[in-house]
Structures are given as C-alpha cells and as structure tokens.
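What follows is one chain in structure tokens, specifically the form predicted on its own.
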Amino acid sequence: MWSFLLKRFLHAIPVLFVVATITFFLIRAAPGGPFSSEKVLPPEAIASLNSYYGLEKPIYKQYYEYMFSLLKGDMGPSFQYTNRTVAGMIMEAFPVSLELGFMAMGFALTLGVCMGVFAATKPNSMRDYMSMSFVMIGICVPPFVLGPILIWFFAIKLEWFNVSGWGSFRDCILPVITLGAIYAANIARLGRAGMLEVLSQDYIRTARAKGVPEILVIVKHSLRGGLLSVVSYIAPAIAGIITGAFVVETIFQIPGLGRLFVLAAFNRDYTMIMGTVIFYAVMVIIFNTIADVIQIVLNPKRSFDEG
C-alpha cells in the first residue's frame, strides 16, 4: 500500500504542476485587475499598489516568482484583504466548508440508503416508482434552481429555517439539503441496483425458504453486499461535495471555501483565486486516492500492484 501511496504522491506533482500554471496564465489573460473596481484610483495609487505586489513585472518574472514561494509553502497575501495571507483566510473557511460537506454526505446517505433498499424490496411496484421519482428530483433540479425554491418555501414563505449565514441548526437544513440531494439520488440508485442483484441470489432464497423473517433477510444476509456500491462511491462523493459548494455557499451566504473562491473571482483577486484553485485540487486527489484505496480492501480481484 505504501508503494502505492507513494507513486500517487509522485504523479501528483505534475499533476498540481500544470494545474498551477494554467490557472496562473488564465487569470492573467482575463480583462481587469485585482485593483479595478468601482471606485477609480489614481493612477499614482494603483502604480503604487502594483509596484507592492509585484505586478508591474514581467508576466515571467511573476510567475517565477509565484512558483517559488509555492514551492516554499506560501501562497502569498490577498489582494482585497488588507494584512490577510490567503492560506491564512483558506484554514478559516476549509473547516466551514468541510462541515457542510460532511453534513450533506451524512444526509445523502441517510436518504439514498433508504430510499434504495425501500425501492429494491418491491422492484417495478409503485412503491419502487415512488421512492426513485422522490429522489430523482436531486438529479433533475439542479442546486442553484432548487436552493432558491427551498428558501422561498420554508424560510419565506414558513419561517422555519434562516435564509442565510452559518452556525445554527436553522442554518443547516437547507443548505445541507440542496448540496446533498443530488448524491442521494446517485446513492439510491447505486443502493437499488446492488439490492437487486444480491436479493436475486440463491442464498437469500434459501433464506427466505427456511423462514427467515424478511427484515433479517434485508437487514442481515443483503444489506453488505448490495452496498458495496454505494461504499465505493463515498470517497469521490465527498470530494465532488466539498469542492462543488461554490454555488450552494452563494446562495446561502456560508463563510466556506466556494464563495470564497466566488468572490476572488469577482475581485479578480490572483493569488486567492490561485490558493484556492490548488487546495481544491490537493483535495481532490487525497479524496480520489482514498477512494482508490477503499476499493482495493473492499475488492479482492484486485490489488495496490495495479495502481
């Protein structure tokens, strides 16, 4: 395992390589800069700001430059946030948006493990239509149209839950409901698909022959093998989650990493939007290793020697 560890750790390096520079050169080419905004400075003021951040350099020299304190670890200060550093301001919001990932899996899971499984035990009846079309409407609302509609509903329209902000239970339920319910209904999906195949097997007839009461049936003899899907799934879910936030922590106005990014990118702010575009993409591939690790225990055809 160590062996394979290691070469993901190498193939990483190119990987973040070229992520770090096509990033670096995209945001340059953009129109605008970090200093261009609504209320217009003097040219002496923005010279002056421009000579503090280096940008009056050659685009080679800065990238040069970038790379290098990269390399040492620093990502540099942000560019609208006076005496902040962006991996200062990136450790203040990750764990935000860490939470609301887990939360959003914990229900995805929660949602999908049942709605599967109920669906599977009656296949092709209306309970089964019933329980998939419910979880079908993750797939087919996406997060930015149903946040909107769950906001106008319950925390308009009912006043049960907060509109906005971070830190309350009020606060959760509808953000955590519109980041998750598109994993729940890949989770259903993946959990009926793999009940079925294990309650057609010759065993859970025999169980049920015998007399086996159908709860211990689904709870005891099917439940490991027809999730084994669905436990694959979990790791790459849980990186897709924390890093496609940008829209859900928008909506919701959640001090997490997205809207973070969202608003580096509207600020134009380079080396915000270079630290997070990075530490997204570190994320992403801890989390896709991690799956990968998962599924060779889980899997016995296979081995850390094909990785």
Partner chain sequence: MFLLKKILLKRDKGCVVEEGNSLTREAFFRLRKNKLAMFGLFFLLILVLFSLLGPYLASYSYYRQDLGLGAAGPSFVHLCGTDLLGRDLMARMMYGGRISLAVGICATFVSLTIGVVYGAISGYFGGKLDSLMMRIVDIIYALPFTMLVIVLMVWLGRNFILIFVAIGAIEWLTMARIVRDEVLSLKNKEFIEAARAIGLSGWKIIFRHIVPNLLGIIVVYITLTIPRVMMIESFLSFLGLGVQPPMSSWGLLIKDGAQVMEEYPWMIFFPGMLFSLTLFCLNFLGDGLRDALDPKMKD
Second form
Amino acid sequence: MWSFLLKRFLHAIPVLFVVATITFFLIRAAPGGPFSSEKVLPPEAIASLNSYYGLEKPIYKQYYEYMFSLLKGDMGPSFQYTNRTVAGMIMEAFPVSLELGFMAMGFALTLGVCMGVFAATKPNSMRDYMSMSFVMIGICVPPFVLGPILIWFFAIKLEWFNVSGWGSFRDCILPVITLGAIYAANIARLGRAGMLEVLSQDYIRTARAKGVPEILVIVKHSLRGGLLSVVSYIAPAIAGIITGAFVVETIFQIPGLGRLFVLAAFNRDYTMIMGTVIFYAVMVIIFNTIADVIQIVLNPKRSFDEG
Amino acid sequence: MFLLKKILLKRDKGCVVEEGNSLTREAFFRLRKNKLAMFGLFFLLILVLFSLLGPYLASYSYYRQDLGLGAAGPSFVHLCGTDLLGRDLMARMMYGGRISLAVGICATFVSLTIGVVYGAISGYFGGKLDSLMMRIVDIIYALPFTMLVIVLMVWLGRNFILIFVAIGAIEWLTMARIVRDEVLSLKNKEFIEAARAIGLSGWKIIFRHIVPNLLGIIVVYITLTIPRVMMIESFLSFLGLGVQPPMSSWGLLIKDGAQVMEEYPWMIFFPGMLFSLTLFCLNFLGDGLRDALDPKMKD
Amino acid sequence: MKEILFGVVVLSLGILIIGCSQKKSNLENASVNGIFYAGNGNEPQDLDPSVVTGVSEQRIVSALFEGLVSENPQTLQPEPATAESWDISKDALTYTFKLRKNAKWSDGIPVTAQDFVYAYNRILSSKLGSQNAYMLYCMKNAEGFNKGTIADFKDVGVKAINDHELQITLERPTPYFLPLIAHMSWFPLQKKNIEKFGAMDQRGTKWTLPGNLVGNGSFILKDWKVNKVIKVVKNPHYWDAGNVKLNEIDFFPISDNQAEERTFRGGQLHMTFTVPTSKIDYYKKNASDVIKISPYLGTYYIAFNVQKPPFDNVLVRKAFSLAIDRKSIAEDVMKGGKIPADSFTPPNTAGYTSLTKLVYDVQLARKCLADAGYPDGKGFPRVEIMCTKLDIAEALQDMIQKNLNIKISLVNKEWKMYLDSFRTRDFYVATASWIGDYNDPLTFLGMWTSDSGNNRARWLNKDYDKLMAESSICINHNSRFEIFKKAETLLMEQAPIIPLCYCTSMALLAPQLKGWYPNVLDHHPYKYMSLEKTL
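Form predicted on its own already given; the form predicted together with the partner chain follows:
Whole complex next, starting from this chain.
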C-alpha cells in the first residue's frame, strides 16, 4: 500500500505542474488586469502597482518566479484583498467548505441510500417510480432555484431558520439540503443500480428460498455489494462539493472556497485564482487516491499493484 | 464524471452486439416495460416539437418588448405571461428551448466525438501512446471543472458558440475512459482478430468494428450528458456568463425568474417546470436505457 | 419493509426539523444591545483609507477614522470634526485648521497635525500607488509630488504649524474644498501604528487587521472574518464618544442583492446596501416606510466612441439621442423613482442646475439620421451596444430598432473586459454610469476634457477644454457656474455622451433604526444613528 501511495504522489507532481501552468497562462491571457478600475488610474500609479506585484516583468519571468515561490510553499499576496495572503484566505475558507461539504455528503448519503435501496426492492413499481422521482428533484432543479424556494418557505414563511449566515448548526440545514440534493440523486441512482445487480444474484435467490426475511436479505446480504459503487463515488464527489459550492455559498452567504475562486476570477486576482485552482487540484488528487484505496480494500478483485 | 462511468459500465463487458437485431429488440422490449422511461421519451418528443415548431405558430417574437406592459401574469393574450420588459414568455420559452437543447446536443456531440476517437485510439494502440494519452486525461481531470469553464468564459468572452465548445471540450473525459476500457476488452475478441488477419488497417478496425459495438453505451451517454450540459448552461447563466439576451435559453429564463419568484411567480414556474421536466425525462430515459441494454437485468 | 424504510426517512427529517423549531428574532436582540446590522455589499478589499476606493470600504472606514471636517447627515454641509475651527485666507488659497485638544486615537494618544501631514505624504507617495491620490491634487504641488516631478514633500502645500494647527495651501481656488476633505482620502493616519507593520509607502501590510488598526473614528475594528462579517465597536477614546449611541456595528458583506433582500426580510439586517430592482414595486406598495429611495449624485449615460464611424458624425449621435424615450427607461426599466436626465450633471448639484433639455422626438431623430446619410436607417453599419448590465441596453436596442430602423446587437461584457474595451477603445456605443466624487459640478464636467483619463468617448473639443480651464481659475461662485452651464450646453449639443437618467440610492431600513437621513452622497454618519429598543 505504501508503494501505491508513493506512486500516486509521484504521479501527482507533473499533474499539478501542468495544472498550474495552464491556469497561469489562461488567466493572464484574459482581457482586463487586476488594477483596471472604473475611475482610470494615472499611469504613474499603475506603474507603481505593477512593479509592486511584479507585473511589469516579462511573462516568462513572472511564471518562473511564481513557480519557484510556489515550490517554497508561498502563494503570494492577494491582489484584491491587499492585506491578506492567498494561503491565509484559503486556510480560513477551507474549514467552512469542508464542514459544509461533509454535512452535505452525509445528508446525501442518508437520503440517497435509503431511497435507492427502497426503490431497488421492487423495480418498475409505483414504489420505485415515486422514490426515484423524489430524489431526482436534486438533479432537475438548479440549486439557485431550490435554495431560494427553501429559504422562502422555511426561513421567511415559517421562520424556522436564518435566511443566510454561517454560525450555528441550524444555519447549516438549508444550505446542506440545497447542496446535497444533487448528490443524493446520484447516490440513489448508483445505489439502486447496484442493489438491482446484487439482488439478481443466485445467492440472494438462495437466501430468499431459505426463507430469510426480506429485511435481512437486504441489510445483511446485499447492502455491502450493492453499495460498492456508492462508496467509490463519495470521495471524488467530496472534492467537487468542497470547491464547487459557489451557488449555495452565494445564496446562503457562506464564507467558503467557491466564492473565493469565482470572485477572484471576476476580479482578475491572479494569485488567488492560481491558489484556489492548485488547492482544488490537490484535493481532487487526494480524494481520488482515497477512493482507490477504499475500493481496493473493499473489492477483492483489485490490488494495490495495478497503480 | 465518475458517476457516469459507473452507470455506463453496468453493461456486461463480455457481451458483444454481434448477434444481430435480437438484442436491440429485446432491449427495446425491456425499455417499454419501464413506464417512467417511456413517459420520458414521449414527453421529450413533444418538447422537441414545441421548441422547433412553436416559434412558427406563436403570435409574438421572442425579442419584441412592450415596456409599458411590463411583467404581466398569464392571460389569454399572453398564455404564460410576460417578462420584466414585456416580452411574451411563451415565445421566449420556445426560442429558449431551441437554444438549450442545441447547447445540450452540440456540447454532447463535441464531447462524444472527442471522447470516442480519443478513447478508441488510446485503447486500440495501447502501449506508450495509451499511457501518455491517459496521463493527459488524468491531468484534465484534476483541473477544477467549474473553475475551468469560468476561466475559459472569461478568457474567450461571452460567445454563444464557444459555450458549446467549452463545455464539450471538458465533458469528453469520461467518455474517453469508458471507450478505452471497452476497446481494451474488445481488442482480443475473435472477430477483431479475424479482421486483423484479413489485413484491415487499425483505423478501419476501430471505426468499422469496434465503435459500432459501443452504440449502447453511446446512446446512454448521450441521454445522460445532455441534461448535465443543460444544468451547466443554467449555472453559467446564473454567473451571467451564459447566452445573452435578447436571445434566450431556459437557463437564462430560470435565472431571471428565480430573482422575481415571489412577485412574478409565473416567470419561474413555466420555464422552471419545462426545464426540470426535460431533465427529469432525459435522466429517466438514460437510466431506463442503461437498464434495458444490460442483458443481465432479466426478470 | 416499506414502512420501516419510510419510517427512517421521515424520522430523520422530522428530528432535523423539530430539533431546530425555535428561532429567536435576531434583530430585536441586536436592537436591545445597540448592535446595528448593516448589509455592506462586497467584501472590502482593505480598510486602509489611503488605498481603498469602493463604497463598501468607505462605509466601514468612515466608522473607523475621522477627517478634519465631517458632513452634516442631512445637508452634507461641513461641520467641525477633528478640527474644531478653521480660518480661510482672503485669496481662498490658505486654510488653517485648529485641531481639537481632546481628539484622540483609539489607543489614547492625541491626534496631532503631524498625523495629517503624514497621511497626506503617504497617500501622495507614488510608490504606494493610491487610486485616490487625485483627490488631493487641489493641494499645492500635490500632483507634482505624486507624479514624481517634485521630489521633496516639503514643497507640498501642507504644514503642521504646531501639534494642533494644520495649514493647507491650495494650488488654485477650490470652492468645494471643505466638503472635499470629508472624504476618506483626507483622513489622518498614525505613523507609529503603520510603521510597526512596514514602511510608510508599503502596500498590503497587516496594520489594517483587527487588533492592529488604530483609528480616530467613533468605532474600533474588533473582528474581520472574510466574506462573513466585520465588527466594529464603540471607541471610548473618541472625542465625542458621549454622543455615539450605537455600541457595535456588524457589517455583512452580502454581494448578491437578492440574498441581501431576503436576509433583510428574514429579520437579520437593520439596513441593506441596496434594493433589487424587481423588489422596488413590492416594497413601495406594501411597505413604503421601509424602502428609502433618494436622489444620488450620479448619472446613467451612454457613451459613443466618437473616433469611430458612424459615431464620429454628430448628426448620428443626435439621432440616437432623440430616438431614446428616457421617461420609459427611467420608469419602466430602471424603476425606483429614477428621473429622466436632461443633463449630465444632476440638477441642484451644490446649487448648480444645467439649462439643457433633452427631448424624445422620433420624427426629428429620423430626419437627423437622413441628414447624416442614412435615410430610414439604410446603409447604417452594423454596430453594437456594450454593457455590463442588460436591462437598459436591451430597452435601448429595441427603441433604436423601432424608431430608427437600425439593427444593433448587444454585447454584454464581464466587468473587467468592459473596462478593458474602454481602454483599447474597442466599442461603438456603451452604457455606463458615473458617480460623483464630491458635491460639485466639476466632478461631472471635468471628466470630458481632452486630457482626462475618464473621457470614455475620447471626445476632444478645444472650446470645451478652454471653458474648463477658465472655470478652474474663477473665484466667483456665480460666474464659475455660468461657465459650467456653457460647457454643459456644449457637451449636450455635441452629444459625445447621452445622459439617460439620474441615479438614486436605495436602501431598506428596519423601523428600529433612527437617525438615518437621505442625502445625495448616500453618506450616513453612524454617530447620529440609534436603535429603538421597542417598537
């Protein structure tokens, strides 16, 4: 296993290098600089800003210097938020995103697995259609519609929750539902498909024939195999959920990573864009590795040797 | 993307569509038993007609404003009401349907083409080329997807055509991996060996004999990718990076409607229902097709 | 089986909901404790008064610092603040300010005249690259020092006579000088505080973080969580602390105006930063005491690229101007009590009102277009309107097409790209807006001179330049305004820009909030605000 992890780690280095390079040049190619503002700056001020952030140097030199400081673990200062560093801001936003992401995943798992398994117990029946239709709301209604509807009903009409903000557990519920809905739908789908496959196996038929109660058949004999694909879905999904929550973060006013990135892209905050993208890539690699490890552990057909 | 791969690979790897029509017919028979999927198929046909033919029958154009009228509720004059600038919502929905479906189909087509060709080449030729090509896929996988779309949109500007290309250019990865895996397993089958023995070139083998065997996967892929793309389109509209008015798309209408859903509920209700139902139908049709094409799923 | 599974789902959802079925009302609690919850737009980029430019930053900085004078919350007239009195020389070129003896920094050290000199030296030093340095250009040699032609700061017209007397010498008579110095770029800074964290002209040091920042305003920075909240609490060392009624202000950076409005409606804010257009009618009808709409010192306009055909022809520009129904744009599209514009400078700006009148006349517009060589829009090249927000541009597009029979396309650009297009002059027509920096017509008319960087139309007119030069040396108030009127008439006749309507500022205010007054700069000093405990 350790050699497997080492191999993954070595593979990650060129990936991160390419990711950083592509983003660096893409974002520099975009029109408009970090200091173009509504009221035009005198050229002297622009010159001094450029020299402060090293933007007056030729691009290859900027690239070289950025990569070099990145190697030393320095992501530089944010262009937009002048008294902060990129690393500092990411580290402040990351725990929030992590918390939101894990809770949303927990919600999605609970709902998704229940509904998926429930639907699979009687395929092509009303039960199947109803439960699957219910979870499918998650992938059919865009979060920027689902969020405001939930807010309108639960926060404004019923006054159960705060409309926005991030502090107590109560503040998490609506965003978690909004964010988790789409994942719940996918988990339900995977769970249903996996269960269907397992339930058609011979040993299940044998178990049923032996008179094992249905509930035991499902919980004891088929859940493990049926949910294998769900397990390997979770890890990469968490990576996505953590950084891809821009819409939910905007609607519910959550100080997470997604907003950090999108605002940076619009403001041409070069260092912040680089920082968030690289951070995200690292997350993807880590969670994908975790997914593989879990799969290998759970699935006897695979081994750590395959890479 | 992982999800899609899992769903698609439900199909038995050993099964090869060489046995002729019977399997297709059998699959269709199984699909017909899935009422939800059939409903989806039926509804989609109506939707396509609505979007394609609708604008010819409508009495309003999608861009003509009536500022004095402003946002008016549904009435016999404007069946679905009007938007904030007094434009007929029904006409905008029809026109928006064209754009949204076009975005979905084009982006899917782009990604399908890249994915199939890329995956087939990588899988068939194998060796160093394969590992290089798959390394590239890994790299693009690690690129933050939404971030990449945003960076691309910022870089390229708000261009309608480019939306297709940008989305399609990113969505192909899953397809490439799946096709590669399938090709790897097909490569050593007898009929391919036979084709090779009679001296067919690699390209011919790939496109004459291997790709047709992937049809099932491709169909499922299409039905599941179109809704994903449409969702992305709506996300881009939310960011203000999507289709630009006076053109319309469902994503744009929903975004506009969501902002005024309490004052003018019809502006979110009609486009929202249409959008969600379409996604719903496509997803169920995709799931149904996957179930149907999986020969193990016989009861 | 069915029942059990269903039970699990229902139960877990139920627990979730019941577990949190009580919610206390935030706003009432806050009001009782004197905590003011304010929506504040974007996340502030920094809180350094010499560096920041945006409204979101201004709202916080003005709680943390105080200048020589402050604005009357209703009339915006300058009132004594850190300076308790001042003398103006006969030629109106020298101002001598007497500072309050009891004015103190938040660490208890007295505010001295040197602190102002230090702040002005800092903002004008070219290495800092302040975007606000131009606000000080009326000071003698300030522009030269900022641009590097004058090396020694001693030559700049600011001097500390002693600890409590500050003398400022101006480059030229500036009738709006006193209102101008209420702006944050004129706030004092504590040398000791800033240089603890870096050199004077170093950007981005940590001195503006909570715990570090020392200010002289009525509040102290207590907490700053990015994208979440900025908290400021009452400053006990403030010279007028006895009159500050609020104990704390929490600024929430809610950049999405829809989300902000919902947050307000959910009872989590006393005041919003703005109001979404779609909600204006609702509040006007159902809660007219909550929504506050007041004129704002700014104008929406469209700018032509006058160096690019067909808009190099004044007749074409006129035709466009005549074909636009400003009333409909103001009332049906922009809403919120917007007034159709007749001039670029909003009426009654520091007492100045332009004489110009802009009309909507389709017949005349068509005639102008025909005279320009495009009868009935024939042969008119394909042009596009550039914008960042669609509503106005969409309406314009439709009007031009209907009235002039010209097809125009729309390009909605993302903000930075839009700014870049002005820089590279890669546009035909663009919708834009301008918010005045200070309450004087000059902030509107000064930007259309040939050498102005903000002249987006790239309109070069010698007569206009001459008029503006004349106005800058004119001491007499009335004759200065007469020159402005001439200049504005010329601007409207040549029509490099077409004003559409004047801006309004909008906010939603909870009824508990008292001491908030509407004014054209949308400045609301917190010193005067209070929260009523019960309703």
